[in-house]
Amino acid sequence: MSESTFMGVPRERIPWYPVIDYTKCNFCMECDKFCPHKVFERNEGERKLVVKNKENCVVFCRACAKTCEPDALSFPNKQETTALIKQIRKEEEAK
């Protein structure tokens, strides 16, 4: 479950999701257990969990990274984001 856009800008556009940082991650799922919009998805090769659903992530939450206890995951700077997203609408209202 996604919205299509976030602040009127389509969420494809917008690249804010997390990051596992596979040297820290200890594979506890709780983070995919708390999300409730399966972001993440269970793998049973190599690397157990991963990213799968980039567009599903709720712009700016972070609360699947308080859940991680080894501080694995990472999100992008919010500033650098929201300065990103008005850009994308001053360009769309341009058009």
Given for the second form:
Amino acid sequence: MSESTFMGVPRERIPWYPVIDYTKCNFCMECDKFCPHKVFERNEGERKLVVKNKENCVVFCRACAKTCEPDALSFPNKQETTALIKQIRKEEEAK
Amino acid sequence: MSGSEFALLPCNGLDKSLGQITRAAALNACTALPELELLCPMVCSQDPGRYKESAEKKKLIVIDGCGTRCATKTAAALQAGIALKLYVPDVVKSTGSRPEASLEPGPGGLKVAGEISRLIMSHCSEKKSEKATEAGIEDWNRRELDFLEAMVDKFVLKVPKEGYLFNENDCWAFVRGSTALIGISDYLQTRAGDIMYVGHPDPGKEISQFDEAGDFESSKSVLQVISPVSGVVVRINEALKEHPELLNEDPYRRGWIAELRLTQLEEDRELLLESEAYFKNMIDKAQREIAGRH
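Since the one above is the form predicted on its own, can you give the form predicted in complex with the partner chain too?
Below, the chain from earlier opens the complete complex, with every other chain and molecule after it.
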């Protein structure tokens, strides 16, 4: 079992993390400065910011999006994520 | 309308477009409300004694231009309680404006500044309702609680032995008939440090399980309250507006954040933990966090 779980589900099976819209991102880095979980990483290349540590993102937390003035961060659909977690739990129980 | 009870502390982001909007908003509000005291953030930092009396006697309104939150941090250094906190990017989103990137605010920036000053004026003119003793809440606040306790590093972390349901986002629900009070766990308040401001969900708002149900802010960070249950907000804990420290001092009683009329408790229970299970989860998380620091 994965070291990190959410409601008994291995964290890597839950696709919850921010996605950066590079057409909007102005690389102000406010989200990176804000996030205490080191989800983002700064780069030397054209994309100066990437989502590096997806599994560090706290499931259902969207706090970094609030710091984003150009609204460049999005998260998965919460209801779909909740349904997926319930489905995986059922599968695990059935094993 | 009077601003005499309030002091306004804007950020000093003169090198940023959103900081210039903060400046314009503060000047608008102080022009409209001459009794509203304007605190200079530079003087607050360099000579905090100058504003000692204001910090003690007045309710503080802060405006942060960006995520650096200089105004909030300056308020923390003054040890002043925050009555209203405005965050320019939030207002940008709520107004749907597109502020200009230039340092001189154009029509978009001025629209945002106008909305911020309107919010300040509205807050200063609100008639504060009498603190009615809500049925049952005072008794609930005074209940005796038995705790599960664990020492992790230098912190003693507590979880009530019974009656509370938790999500893994460190928020609790206490079901009372058809409603539930919600709040944050001892672990979450410990992680946050000294809490200076609580943002409540709006009464009447419908919230699904795992939706944001408010936020809170310390000098270290801004954290979300992620609702353990689905429901409609029927009331909020007004006491936290003047005493956000209750979240640190008594997170399971007087630090409750909101009361929700439950809409699908049985379904929500599937992703909730009872005390023993949450206690184990909390200790694991706290130990991992401590290990990560060393």
